[in-house]
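For reference, the chain that follows is the form predicted on its own, supplied as structure tokens.
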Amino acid sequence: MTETAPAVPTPDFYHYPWTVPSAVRVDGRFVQLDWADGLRLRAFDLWLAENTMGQAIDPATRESVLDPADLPDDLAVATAQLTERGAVVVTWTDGDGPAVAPALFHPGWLRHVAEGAHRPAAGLPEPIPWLATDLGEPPTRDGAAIASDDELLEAWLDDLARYGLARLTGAGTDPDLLLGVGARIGAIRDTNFGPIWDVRASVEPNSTANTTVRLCPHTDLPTRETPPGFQILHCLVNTAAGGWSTMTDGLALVEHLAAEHPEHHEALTTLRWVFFNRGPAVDHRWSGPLVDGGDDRPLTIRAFHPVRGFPDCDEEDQPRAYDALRRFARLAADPRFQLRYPFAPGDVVAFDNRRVLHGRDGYDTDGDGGGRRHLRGIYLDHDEVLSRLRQASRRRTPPAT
């Protein structure tokens, strides 16, 4: 069987380096792939079965159409072997059913899978924690392009990646700047406060957020089971006194919790809190700890304490609950982990609502010519970002050859 690489497809719409293995073997009920530089796969039977481009994964849309209750009992490898161009050729046997067509496998593809390119943090930045002395100001880029310029959008969601934390600045005044820049990231997190939002002083004021009192340290929307990955803020207006923007990497703070205080990392990651929205029109609530996720899963900070309502635990541990509380809401105000700025009109700025923690300093709007601070806001889900960052990652691959 021979045949030029562009015309072996993948399971996916990418593409990949014609990477030859030097040695492909049945091992039981594996497919051993080895590459020269000492890489290896080890495939299983099914997990072939179910990514064979044209019987189980349909070419339009790259889907499984294979219903697992429809996987033979008795399929088996029978043969596995390179082509004469390299790829990966495997045939079976299935006892006494119909014949299963041989499938052809982009050597290419596998390797990714080796190499762990296919797992959710492949293609992206590595986070890297920081202190407010290791920045001194947020990671700052000039946003005068940022409606259009895809290298400028995909360099700021890079350092909100790595960061958690990326401004832009001279991005103009227009109210709307956020739907537009949002839509070409992805979806936009619609919540009960619309998609887009303002946050200004009101007299009727339907959160904390549109007074003027200082915030302190937090997160957005605990009350959600899955508060809001990013939030953007655009600055329209800003001569009022006071109002400094503060934020405080959450993960340094997790890490150094670990370290020095881990009685109260426990009692942080375990022990919960009911938070809810205190609205005549909405009801929302959850229940979990301050710090959640760990392992695989995203850091999640739930810190918004004017939401925080109730102890969601045992009597006897209430008072390290409080406790930890406490060291938690010091530390994310101490100068060392916070840094502060303030805000400019045509400034933008993203950050990880569920890693760093935002707040302001209280500010003045009676002075002379009454000061005026409005800003605007979205949120965005983790996955709208990391996807486009992994797109851009996709596009820097060489295509196959």
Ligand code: OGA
Contents of the next structure:
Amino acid sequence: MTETAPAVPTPDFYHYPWTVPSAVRVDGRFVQLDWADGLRLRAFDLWLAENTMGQAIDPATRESVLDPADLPDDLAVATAQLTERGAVVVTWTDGDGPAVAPALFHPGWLRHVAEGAHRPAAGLPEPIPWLATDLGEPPTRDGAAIASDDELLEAWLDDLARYGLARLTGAGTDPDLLLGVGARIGAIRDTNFGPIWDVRASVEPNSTANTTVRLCPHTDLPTRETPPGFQILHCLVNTAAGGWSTMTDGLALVEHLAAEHPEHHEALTTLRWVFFNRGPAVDHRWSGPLVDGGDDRPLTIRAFHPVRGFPDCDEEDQPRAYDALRRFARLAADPRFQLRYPFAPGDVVAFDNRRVLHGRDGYDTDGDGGGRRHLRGIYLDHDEVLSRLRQASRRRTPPAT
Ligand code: OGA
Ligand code: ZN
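Having seen the form predicted on its own, could you give me the form predicted together with the ligand?
And the full complex, kicking off with our chain again.
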């Protein structure tokens, strides 16, 4: 049965199709809803009570104002049925605590829970692990309109969520471009390097990045409990000889290690290292394995060797910690896994700083007539990019009315 949705507000700001269940019944402490296509939701009584609009949920914020301490001890669902239009109406038996009035639930809102559409990964692109030999070059779009075009921004972020790497070309060389682009995505993540930072050879470098040496495959700021989720680099000037970029998909690398080198995979995911930032004015430290997270937590590769200070494991584990580290570093630079490409002025390259290992060849600013190389960069947490992508998918869902 599909009909025009009556005005049943939901505990959020999304619009849901009016999908009426074919059967609703009370089963112990659960309300069981069945849809004609076989989908079922079993909704617990206290969870339903926490989601009653106008009682637990404040209609202005669509957030619960109910303190769980005030959930009545003997609250129980008395009846659950469909209204004539197909909303789900639940009545409650009196408990000792505050009375809960009959509550109306939007059937589409209940169904989205049955579908798992409330889960963090729902509606986001599925990550695609890649080899350098598959991609050939970073997924690339024309970036001329990136300062104002929201559709381009969202398509680029979609590539980024999928591949952990997405490039724009022809985006111009406005030095503040990334501040504007970042602000349109979400909050830029500030660090001791500032909200936007420069990568160029400096006479007083604050990091190995600000020299001309090669940077082997790495992830930035593994010294933090949560390293920045995404990094965006914008090339303003590049007349230097060398300095090609490298990118390696850590997701593909970790899958390969698990399948082909399980003993190294085990060491990389369990044996810890202390990372610390040796900057004169800062003292950032964290201890974690090189391959952190995975399963139901985001993968976090901790690999910037200039700030990897000490093994943080038992003496007898240190030889295998180094064996696994060596294997990891060699594979990360293996042409099968590692993309190599030049950076051109106007290029903007975004990558998942916890999934993809980036790097660069050494370069020469004195040869070839004194070339120069200047990049600017920003960080954003995963949350900001993923929230922007979810908003985009919410906008694409037509209202239910
Ligand atoms: C960095 C970095 C890459 C480059 O600044 O951390 O990796 O191409 N830079 O210079
Ligand atoms: Zn880096």
